[in-house]
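One chain comes next, on its own, written out as C-alpha cells in the form predicted on its own.
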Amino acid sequence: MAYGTSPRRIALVGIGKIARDQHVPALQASSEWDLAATVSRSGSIEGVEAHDDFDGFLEARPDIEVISLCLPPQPRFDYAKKALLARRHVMLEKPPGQTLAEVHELQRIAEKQGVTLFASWHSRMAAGVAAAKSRLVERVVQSLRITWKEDVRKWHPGQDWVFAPGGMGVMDPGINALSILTEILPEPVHLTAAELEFPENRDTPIAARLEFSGNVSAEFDWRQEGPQTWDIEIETNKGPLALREGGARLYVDGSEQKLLDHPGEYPSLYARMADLVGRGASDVDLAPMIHVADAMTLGRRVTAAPFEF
C-alpha cells in the first residue's frame, strides 16, 4: 500500500469454514484491507458489522467498494452479478462458479461496469509454485502425475452442498491441483479420458482418475483418512521435480529446496486483489475449470458405495 493511503473497505459474504479459517485472518493481518462488514444468514465475526441480507447491505453500505464472495458455488453467480451491477469490485473463491457460462457472464458485466473481477486460485499462491514454474521453463516435461487424496469429512464436515449439482464433488479439491498444473506447465495440456466414481446416493463424484495429453495424469480421492496427500511429481529431461503438501514444498532431484519467506496463500490472494483494484484490472483464468468441465463431459461413470457424513 502506498504511503499515506487508507486501507480499502471490504465485505466478506458467506461466513463459513473457509471464511473463518482463511479469509478473516488474512484480512485482519493486512494493512491494505479493512474488513468493514460481513453478510451471512447464520454467521458473523466479532467486532465486525454484520448483515443478513445482501440487497440490504448493498443499499446500506455504498462506501464498501470491494466484496469477497466465500459462498458455495451454487448461489455465487446471483450474488456476484448483483455486486458487479452495483459497481463493486468482486473476488470469487474457487471454483469461480458452477459453470463456465456463469463466469463468462460475470466477466462481461465486470468489463461493462468498469470494475475488477478476480477468480482466485489459492493453491497457485502456495510457497513452491512460482519456483517450480521457473524451474520448468528450462526443462522438458516428460511426465507429470498428480495424487490428491484427502478426507472430505475433515475438510467439509456435514457440507452436503459439495455433493449436490454444482458442488463438483472431489473436483472441489482436485481443481486446486489443476490450478497448479495450469500455472506451472510451459505448454498447455488437454484432457483425453476420465473415470469418475459417484456414490450411489450422491450427484457428484467422490473420486476421479484423469488422463491428459503430454503424459500427464491425476488421481483424486475424497475417502483418504489419516495423513493427507497433495503431491505433484514431475519427470523432466534434467531430473525430477516434486511439489508436496499442496505446493508448499518443492523438491528438485530429490532434495528439498529452501524457499523464500512466504506470507501464505490467502494473504497473497488479497495482495493480488489489492493490486488489481488499484490498477483497474481483472484476472479471470478459467483453465482449471475447463479441465473439470471436460472431465464431466468425457468421464466414464462408475457407481461407488453410498456416502454419508
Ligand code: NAP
Given for the second form:
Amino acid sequence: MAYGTSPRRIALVGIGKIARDQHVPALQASSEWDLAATVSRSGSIEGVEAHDDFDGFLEARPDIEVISLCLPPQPRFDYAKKALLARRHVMLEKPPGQTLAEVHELQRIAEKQGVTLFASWHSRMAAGVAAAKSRLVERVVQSLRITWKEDVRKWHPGQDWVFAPGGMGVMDPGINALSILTEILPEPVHLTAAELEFPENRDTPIAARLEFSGNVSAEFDWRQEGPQTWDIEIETNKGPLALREGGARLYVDGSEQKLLDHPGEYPSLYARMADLVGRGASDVDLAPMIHVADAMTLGRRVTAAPFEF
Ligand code: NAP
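Take the protein just shown as the form predicted on its own and give its structure as the form predicted together with the ligand.
Complete assembly follows, chain above in first position.
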C-alpha cells in the first residue's frame, strides 16, 4: 500500500468454510484491506458488521466499494450481477460460475460499469507455480500427469451443493489443478477424452480421468482417505519437474527447490485484487473452466456406488 493511503473497505459474502479458513485471516492480516462488513444468511465474524440480506447491505453501505464472493458457484451469478450493477468491484472464488456464459455476462457488465472483476484461482498463487512456469519456458514438455486425490468428507463436510447441478463434483478441486496447468504450460492443450464416475444417487462426478493433447492427463478422485495427493509430474527434454502439495513444493530433476518467501495463496489473491482495483483493471481467465466444460461435454459416464457424507 502506498504511504499515507488508508486501507480499502471490503465486504465478504457467504461466511462458510473457505471464508473462515482463508479469506478472513488473509484480510485481517493485510494493511491494504479493511474487512468492513459480512453478508451471510447465518454466518458472521466477531467484531465485523454483519448483514443477512444482500440488497439491504448494498443500499446501507455504498461506501464499501469492493465485494468478495465466497459463496458456492450456484448462487454466485445473482450476487455478482447485483454487486456489479451497484458499481462495486467484485472478486469471485473459484470456479467463477456455474457456466461459462454466466461469467461472460459478468465480464460484459463489469466492463460497462467500469469496475473490476477478478476471477480468482487460488492454486495459481501456490509457492511453486511461478517458478515452475519460468523453468518450463526453457524446456520442451514431453508429458504431464496430474494426480489430484482427496477426501471430499474432509474438505467439503456435508456440502451437498458439490453434488448438485452446477457444483461440478470432483471438478471443484480438479479445476485447481487445471488452473495450474493452464498457467504453467508454454503452449495450450485441449481435452481429447474423459471418463467421469457419477455416484448413482448424485448429479456430479466423484472421480474423473481426463486426457489432453500433448501427452497430458489428469486423474481426480474424491474418495481418497489417509494421505492426500495433489501432484503434477512433468517430463521435459531436460529432465523431470514436479509440483507437489497443490503447487506448494517444486522439484527439478528430483531435488526440491528453495522457493522465495511466500505470503500464502489468499494473501497473494488479495494483493492482486488491490492492484487490479488500483489500476482499474479486470482479470478473468476462463481457461481452467473450459477444460471442465469440455470434460462434461465429451466425457463418458460411468455409474459408481452411491455416496453419502
Ligand atoms: P460453504 O461453506 O458450503 O458455503 C459458503 C457459504 O455460502 C455458506 O456458509 C452460506 O452462507 C453461503 N451459501 C451457501 N449456499 C447458498 C445459497 N444457495 N444462497 C446464498 N448463500 C449460500 O462452501 P465453501 O467450502 O466455503 O466453498 C465456497 C466456494 O469456495 C466454492 O466455490 C469452493 O469451490 C471455494 N473453495 C472452497 C474450498 C474448501 O476447502 N472448502 C477451498 C478453496 C475454494 P450463509 O448460509 O450464512 O448465507
